[in-house]
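Given as structure tokens, the chain that follows is alone and in the form predicted on its own.
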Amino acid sequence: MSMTRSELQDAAAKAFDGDLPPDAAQSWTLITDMGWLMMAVPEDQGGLGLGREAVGVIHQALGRTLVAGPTIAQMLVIEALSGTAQDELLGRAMAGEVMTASLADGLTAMPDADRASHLLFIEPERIALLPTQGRGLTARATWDKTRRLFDVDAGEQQGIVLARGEAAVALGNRLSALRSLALAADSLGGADAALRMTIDYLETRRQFGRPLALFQALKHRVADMKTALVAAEALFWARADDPDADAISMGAMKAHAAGVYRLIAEEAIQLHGGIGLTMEHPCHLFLKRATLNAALGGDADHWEEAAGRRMLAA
């Protein structure tokens, strides 16, 4: 199957277009409807073929509309059993069935755990299936509402071994930048989106008989942040489209990518002025899924000493 970026761009655009952020249960089916599920599975398997470069256009759109679920963990998940010969459950998983892995490390911080059938469990040198049931479940607080994350108890770690050693690491650092990936782009979605509603606002909101748009030193404040996401944006797009690209370069892509959705987060609550500060307001969702956005998958610090320690050692 080949379809273009704007094409996806245009599928996923009209696919969310309403209250944020939307039902949880019918995005999630919405989701699995569409076949977002197996865009990045090979043809051979079941899936469309579509590479990271979809996964990428798919997550922009699900940040840019706030939609809560477990939709980049059950990627993982799928990304991992992908190439095995668990072709059942990979099925399964494409379908929809919730299967959960974590947003950070170990078995913490797991969407919708308490939903999932199986969790992705990542260890060094051994990634493994693991059934949920019968393992205790944490639900961990979290400012971002949009997400129900959970801790898992080890247990009895008996499941389904997916890769042993050298083949587990290989897998394991894909997953690592597959999961970059996605929160990158659910970064620069809800930054897109925030900026878009600031511009709104301001073209709408008048003081002193004219647009708060017309403003001067309002319009440097717009232009800087449009510009600092259009830079994030082409950073993403040059990543997603190198196959090269490994697990520390896009952790150190995807922590820039949620730098530049917090810092346009918190102008977009600035620039709406009084109504802005109120809880109610939209602007603080964005804010606080950009917060856990550059929590998760290693934060900013994480990264950048990963990609300084490569240097010098080259």
Given for the second form:
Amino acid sequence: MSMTRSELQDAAAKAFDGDLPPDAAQSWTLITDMGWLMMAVPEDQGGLGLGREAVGVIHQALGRTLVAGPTIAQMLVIEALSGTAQDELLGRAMAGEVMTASLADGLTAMPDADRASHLLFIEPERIALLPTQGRGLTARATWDKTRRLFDVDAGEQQGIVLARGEAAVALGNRLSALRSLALAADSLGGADAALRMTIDYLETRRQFGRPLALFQALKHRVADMKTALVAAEALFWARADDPDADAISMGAMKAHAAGVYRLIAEEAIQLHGGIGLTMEHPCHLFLKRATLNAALGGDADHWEEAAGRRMLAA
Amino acid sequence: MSMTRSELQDAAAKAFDGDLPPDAAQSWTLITDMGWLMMAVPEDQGGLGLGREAVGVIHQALGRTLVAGPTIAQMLVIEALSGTAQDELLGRAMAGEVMTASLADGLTAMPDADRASHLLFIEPERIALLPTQGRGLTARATWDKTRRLFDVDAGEQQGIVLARGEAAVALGNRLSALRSLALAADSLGGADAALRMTIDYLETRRQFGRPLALFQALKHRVADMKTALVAAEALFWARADDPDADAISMGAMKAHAAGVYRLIAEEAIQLHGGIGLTMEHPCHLFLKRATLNAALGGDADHWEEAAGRRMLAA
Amino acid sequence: MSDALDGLRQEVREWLAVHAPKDWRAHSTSEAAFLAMQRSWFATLVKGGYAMPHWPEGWPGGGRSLAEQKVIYEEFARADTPRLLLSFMSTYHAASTLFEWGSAEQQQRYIPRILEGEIWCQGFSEPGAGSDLAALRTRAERKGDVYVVNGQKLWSTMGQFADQCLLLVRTSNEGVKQAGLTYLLLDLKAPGVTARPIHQIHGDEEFAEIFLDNVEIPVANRLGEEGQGWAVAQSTLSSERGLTLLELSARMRGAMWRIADMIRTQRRADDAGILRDLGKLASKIDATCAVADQFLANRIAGLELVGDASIVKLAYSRTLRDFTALGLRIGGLDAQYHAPITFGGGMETGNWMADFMNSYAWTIAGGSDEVQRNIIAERLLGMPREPKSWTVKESAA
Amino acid sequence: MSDALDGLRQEVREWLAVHAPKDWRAHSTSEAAFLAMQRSWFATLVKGGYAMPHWPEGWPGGGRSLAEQKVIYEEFARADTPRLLLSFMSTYHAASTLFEWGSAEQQQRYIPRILEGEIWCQGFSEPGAGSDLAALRTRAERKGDVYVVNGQKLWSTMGQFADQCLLLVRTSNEGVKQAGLTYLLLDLKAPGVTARPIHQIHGDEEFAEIFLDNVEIPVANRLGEEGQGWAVAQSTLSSERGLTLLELSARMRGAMWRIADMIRTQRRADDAGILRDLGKLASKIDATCAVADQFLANRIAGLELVGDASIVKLAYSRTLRDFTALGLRIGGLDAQYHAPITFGGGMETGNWMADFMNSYAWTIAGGSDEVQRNIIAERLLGMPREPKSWTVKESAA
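Having seen the form predicted on its own, could you give me the form predicted in complex with its partner chain?
Everything in the complex follows now, all chains and molecules, and the chain you saw is the first one.
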């Protein structure tokens, strides 16, 4: 498994190593061409059967270079379809036909809904795939310009019901866990990139006659960031590898990862000084994606409370 | 007023400048001899009429050198008596006859109850001064050895009722505010002393061939402590000077001051390194008094919640 | 407080009741509207005599004590009037420096035009010389009666709207770095000057970068002697004397209702954790107000110590971060949706993500938090200074 | 996980079901009881073959792979057995150093006595040389067949109960500081040795200071050559290989019920703020467990980088502080009342003020958090090293 992970990581790193962020359309083509959308899907469903391992590696890579697009939502749709007999739709989704899902609740915060053929509608007792056509869309621009979110009008509920009742509850929990896993991976990739960028800057930039990297107060802050990042990465893989990790434990892990992302993105701005305050430097892109990741899919207040409550119930 | 404050401060600083902590019995004699117990009492009641100003200066001085003894409790009794016609009892209390009061709730956490002639019993609708004689006492040793707390059995409730009903509520709030003010002053005095001690240590102690005070990471932490302390001191005097500051605003201020004390006392241990972990160095005395001050008279959880709730009600 | 101050407070309050602009935030959604409002409010203040209370006796509106200025600031913060952002540098930095270093001729030339609304900016920072001003490299060569200036300036507040610039340049590379600096007054309409707004991460453009390409500045426009620029710059930097932070802290305290409102709207008023975080923040803001107040009181009493100003700035910047971060947290996903910023709306507009990002301007600009910590440790507490030069030897370990 | 490891896990579990001491904390209220329990539990482990899984093949109980050791540690943590505090230095630090640097004669002399319960301690730290070991000053002069040693050692874990000591001394002041160090094995019953417990702020005495007054140590008791002490000490310091932090993190995770119980008892289970703080702490502890686990996995796979160990230690020490601080906070005034400590009870006994103070031992001893941050920044991340010497010039500013 460790080999698989590092092989996957090498391939993913090579795919995105240019602009920050890379062009959205080209990125989508690359993601589908490389088969990333089918990696997590079981082999008997036409996928590569790499599961959470692949989800982790892929979204870390996308987060690292701030790739735009609806990959997380698409993977949620694919996950929802892969347990059903909807092979044809699953095939189209894995091939890159955009289908979207909420990164928040109900029919809100759906990435790229304007170019999606379908959307996943998750209700407590029913999960359905609805066609997008004919529905009213409201663009909800975020500060993070690498995401394009939409709220969608309910309109006709006609569509394909993928699960009902208890099965819907179970699928809903699985989707929630997957969403948290993907957002956490994106966060850790971004945190890693922002930290590297900051260390490079400190080593290059001179002030008061020496590189900033020689100032011990800054070095200690970098060391704290690195420690927080390494620990969050270890927690990420421990949860990814744990078949019993459910929506709450994944949610708490995502809150932890997004918190570390935000810490590092904030410190990146502060340690870059003036240039970090300007649009011309990519620092702010990390901060905006970090705060959005923290707010999507349930924020830290939500998940930490849930985790604490469960611990008391135990 | 500013002159009064600095005159008071000079006198207080001269009184305690030796051992850490000074002998408890000698300290009590000094405190009574200097008339500190009567300073806050209005002039027409036989006091010096220096009010909260005096309370602030005195308890900062006591906190700075970790003076042992029941001064805070004694001042509560004196405050409770000074609004009444109990001139004889008030005179005895101002002269140093120990009378105690709870630093927590009901009949718990009463300093030096074993040598007190009376104790103040604060109930929601009734505040009374009860004789101590004949009551069962349970010593409750704290980690902070500069305080000697006792729980007292209720026993006979016979005593002098100082206030009932609404008057008791008003007096109770005044006593709560005074207790918070005194604990905050004690905290800020201790924080100042612990910070000075730490700076001295960093300037003296050498490691890796230079004084610790030259390491920028440590200097920045010292600067943060100093900033927190100066701001907490400013808040303290603003509240002390504000006649409208009631139990909640004093409580929130005390929580803030005790938090800064604890931050500085914790950092003092860490920055002293190994020696800070041993009984032979006074560092730990500050940490123990800081955590006890934080827990007495309502902790931060209690007061911050109350302050937040009131802000929402406004 | 003295009766005279009480009287002034009453007078200001009455004047504000008549003249303070209402609903100005709602109208400040474009740069043009912001500029128009700033200009008209400044003109009103000049007429009322409240624009320049800090100017010396004899100049219009001047001669007020620091204690009187404090009263005026407090009342303006209380009435939530627009802050004088556009003319702040003119009335404080430019005027104070001219009063201290300008010749009578220079004062007569520039000061009246400030009253008429001429806008000044400051040209100190450079790429590569942010917190380390002594290292600046914009070069001025004297040729006869003019200096010919080449270089680039950064972080010039409102520089793109300004008419004049307080310019710090290098005239020599000899000796200690500070000794080679000279202070010039630059007309921004001069040939070779280009001012471009800097796009900030939250969408505002309150700073500019200024490019100087063979710009000629008459020697008559120099303040102080050649090589005296460092000293002149110190008086520019200390010109606002702590009033700004007093005002900003009070405004932050006044804006806490924005967070309280969100909590109520979201029905989280029974969430003990949120209540505590709110209560804790309130204490921290109150402490910041108190420390700014005490700083000014000490200044009035002549008790200010070197480094005290750094404590106030650091306390404010950290607290502003906490304030905007709590707003951002409670704002949740809603705060992540982009909303147009309020130009000149201050640091706490309730557009939380914008406010949060804007708070970085305070922890970075005007001497970063890191620089303030150095000053507090070294100058106020007397800890040893960061060595100016060091020899790096590899450790054997 | 391989079948062999599963088999081992099963075997350990079964053995523990029979042999693990029950209710040992309740009986560990005195030092004497603690020592007796430690000795008897060690003897049981030696008999069971689980005391020295890390020893080389051929020595009793030895020859286990790191993966097998990990399984054994996990099962012991799970069964909440007493940690082997008294014999930890003997079985790890002393034994590993002897295996690497000792002659066959030295190994035969010392190793069997370790199995019989001889206790070792470490004499490295000194007053004035805590985190900076190279600066140590305890002096050894060679006189014929013996070294005559004078000086003082500090922070020697359980030194007051030990029989032998791993002693690092200075034999020369020439050249770089590290080159003048020599490594000796000291019999603590030798004339001139005084070991005194250090009174810790929470009441425990797990460390000693050792005074050396003209103590004679035979040259035959030297490990490595004269001047090679620094290298020998490195193998002592790296002997436990990450197992301790794996165990301690797991034990902290296992002790979270203590906080949960307090919350229930205080009826604060509906306090959203407390719930969140608990949930947040749980994630942090889980992350610490995961990073310790990953560190060991990397070590097993030969992928460890310089500085990785510092990350694990820093993550653990900060998390332990958070854990004990939350306990202290929820404990409230009750936690401020003094309660007798549990000797050898670990870092999380539920005596919160004691546990909180004890957590400082982790942020200070064994390389303080500050030293770990230096190592992470400089060695793992390759940032420039703190200069070994520098020239302080006064700044002109």
